[in-house]
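As a starting point, one isolated chain is supplied in structure tokens, in the form predicted on its own.
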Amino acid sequence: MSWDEKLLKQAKKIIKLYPQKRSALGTLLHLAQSKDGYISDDSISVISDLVGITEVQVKSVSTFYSMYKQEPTGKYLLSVCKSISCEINNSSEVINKLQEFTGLNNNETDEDGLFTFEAVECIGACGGAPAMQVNYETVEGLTAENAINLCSWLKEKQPDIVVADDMQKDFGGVKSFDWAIKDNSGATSNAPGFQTLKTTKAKK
């Protein structure tokens, strides 16, 4: 078993969190993806045990929903959205754009295990499309050129938080609607930053 004591600590606090175990599932699945980049055969195990359900139920969850990852993924999941309102304002150039900078086709990860790109369907950011995400971290009103400018700080700095308020302030155009409150914490890991999960940290 591969889950340490302090992650199995963790893990039983976020269960009691639900009034049945099995409901703990999704978020255990973010917890595994935070530790491995995916979700391992060890980690279906290790949840299975925890939740009492069977290892086929946790990877039929695990492979249905595309937030949970199968493959080791880079150390920064680039998402751009191609779903309608996206592609109207030009996302296809950013998705071009961005697999000539990377190398990568859709679902591939760089050698270095810096990068992995991926288009997906909507992400909820209409109102400031084109948009994408950094380890589901948003960032809204792209253009091509800011994108790659996005992806050249990311593998020039390799920051270990990435902040949507920051790369949006910095890389971002338009927005879907005023933020309103600043938010200096972004995401740890190609898992959605939780506070739960602690796959989130303040910027200093």
Second form
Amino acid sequence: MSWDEKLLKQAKKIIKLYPQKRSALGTLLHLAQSKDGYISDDSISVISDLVGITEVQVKSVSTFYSMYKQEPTGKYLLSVCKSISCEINNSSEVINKLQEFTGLNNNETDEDGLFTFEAVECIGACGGAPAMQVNYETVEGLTAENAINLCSWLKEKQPDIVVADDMQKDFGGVKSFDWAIKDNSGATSNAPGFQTLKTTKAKK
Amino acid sequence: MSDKVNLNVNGIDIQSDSNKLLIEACEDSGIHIPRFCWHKRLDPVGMCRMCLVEIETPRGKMLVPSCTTEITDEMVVDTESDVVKKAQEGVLEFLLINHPLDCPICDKAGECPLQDQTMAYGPGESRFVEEKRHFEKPINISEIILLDRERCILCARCTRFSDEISGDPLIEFIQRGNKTEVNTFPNEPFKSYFSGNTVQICPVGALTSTSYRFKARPWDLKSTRSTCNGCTMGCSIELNSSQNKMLRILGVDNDSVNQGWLCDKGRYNFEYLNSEKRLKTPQKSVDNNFVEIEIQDVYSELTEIIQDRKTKINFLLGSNLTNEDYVAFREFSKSISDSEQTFYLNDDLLYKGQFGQNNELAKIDDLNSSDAIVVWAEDLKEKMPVLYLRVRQAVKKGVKLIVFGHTNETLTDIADVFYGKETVSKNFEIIKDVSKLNEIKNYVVGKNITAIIGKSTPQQSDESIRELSEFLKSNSNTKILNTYTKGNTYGAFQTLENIKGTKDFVDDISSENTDLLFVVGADPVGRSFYSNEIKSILENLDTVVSLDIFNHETAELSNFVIPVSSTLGEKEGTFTNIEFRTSRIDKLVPSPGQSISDSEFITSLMNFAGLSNDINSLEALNNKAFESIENSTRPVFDNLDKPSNLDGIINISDPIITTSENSSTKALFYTGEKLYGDSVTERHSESISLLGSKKFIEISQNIVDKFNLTSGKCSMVQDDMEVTLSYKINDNLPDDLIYIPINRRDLNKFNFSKEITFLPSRVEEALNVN
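Hand over the structure of the form predicted together with the partner chain; the form predicted on its own is what we had up.
Now the full complex is given, and it begins with the chain already shown.
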């Protein structure tokens, strides 16, 4: 067992939220990812024991969904949308420029383990296209220039918590909607920020 | 029963049960719809889209997959329209895009659904000019199964089988989209007792077995239908041979028995037939050396012994004889002596069982129709794997399962109630008052029960087995499936009177009451729990004649060793299974050298000795075997060969087992058998020998703690014997109990009624020193 007591306790708490153990699989995989930055075979073994299905069944699910990473990603996972609305609003320029800036091809991680770059399908921010996510925290109304500024800032400051609202304020433009509640919390890892997983934290 | 539904397929009106899928309803009416993923024993998934057909809907004609569409009344279906044809061409074109088309080197070619259906429904020409997908070719997903991912069309038959049917999903789809592949978890091979079935149901050549790979072409194969004699399940099988060599065994879909499935032991434990080490000539022991001898000389020497009126003859018969062989021995003994002959079966677990008027006997199909199944027997998965599948199937349909005993560890995960070490003692007695166990009462009282009841280990007393069935019978409508697991045991029950087991053999037989002993198809010295006792008995007897296909530890103690034909594939005859279903055993390949069948040997000997006999043909033996049965249900060749009787004929009869009561012995250890061992046939079957040669024991957690075991290895020492083996922790075992799988050589040589020193430290000490 490569999970420490704290994590196991958290996992068992999550399992209790579901009618069947195996229903917790998806969330547990996110938890595993928040621990290592990817789904390791060790984590798969632990999860398989926890939910009572075989390891290969866990592996099957974890390799099916692209948000579960099979290899370690950088500290910041840059996901730029390439779907239709963003593409019309020139996301390809954002993609090209970011690739140039980071020196990364699609699904690559840099040697310092700082950035992983990926071009992804729709992230649900069509109203603010083009959009991207940093560790699943969304920034809308981008320009290529702002996207590079964002990455330079990440590179320089290397914040432990990335907050969507902050990044939007400094680097974003038009938003899909502007009536959302202000949210000061952000992602602590490259797993989506869920309160149950404790992968989201308020910034001090 | 379900309602009938009328539908119109291709302009023809057909009728079918309302709960059927369209593809089934069409199949039943003789309309074939091509398919890859759909298999009648698996849940539909609609993966491959090959079975698209057009149905009329309020919104016009629509293409639907017939394997996931339930039929409705007045449904109008077209399976041959231009649209359907175009769809089929399209589906095949897509499937072939990533298929390597390496048919010239593929084992499946010639019997390949993808090949056949491409011929029948495919576009004929490929438009794909790009580079195909590549994978490493092939990979070993277990010791006996190979996977060629390039050929896979992702029908999910293998993954569904392992999940739904065998319940050990160790293979799954990995990745997705264009990258999807079937694979195992790293370092977690597809170790299933049923893995061979995935090879059989694979609709392409993606899954192959090491055993058959590159051995033959389907069009060169000779084949015949027969019955597996590996355990008492009696699965229907198809034997395949080429150039007089047995090459493959396939499962045949016999609805009441194996439904097409086989265990890997049944499927691959045939390779010994082709072994160079098979006995080929009769041999005689002269001054502790075996010399070849003419069979005529064997007859004349034995005749001399037999003709001495005072000669006392006994028989120790293996469980792998046909009914006809058993009858030959019966008639032989009748012709020499008027007194009733006792036949000893080579079975450590033979006990009286629950037969007679007070017991209603169950059929295998009763498992599905009962309210609950109660299991109190050897571990079914280890000893009768396909019966285990049938229990699983019943449980999946909603039948409750109640399991007793720490031996049935493999059923615990699907059992509704499991009475393990708290209820069953080390001595295999149910320590609690059954009538006071509340959980079982809820499931049993007033319900229809099928009870799978048998003896689990030689240490168990007969009385302890009966208690539970008495409780069941008095509280519910119980049908009993008496569970003896060895080969054609039920055939012996039907053909022989006065049957005893090896325990009684040890108690009864001595040089005083036996001058001549026939040991037929049995290696008790190499295999039995009573190995040492039997060995010393055999050493003291005047004449021992061993009939077998290999030389083995028992044969080595014999005066004569006669090479005989194997019941698998080299003999004709009949076999009777656990529900007294008699079916055909057929011959496909010749026996090596001078091997003859057991019955031929006996009848020739009788002729030579001038004993009157009317069993000079197999048909005569077959008729004699079932004399007492009414003609229409008599399982004689003529009846069995009728197409309607290919699945066998059931004649429940009450055997006379005269074995003496066995009271429980002091159990320091408990012994049982795992599916794979290293019996003489397994040793000579390449695929199986890989699986059964490892020596291990299972121990309870408290032993690990007590001795502070860490290395995974330990030694067992008794007198001058020492065996080093690995141990596994089995949580179902009561404290301080060690389980020893004795179907491994050496392990059965320990005297289990005496103390065995268990040395956990030997290896660890050695490790510590370093």
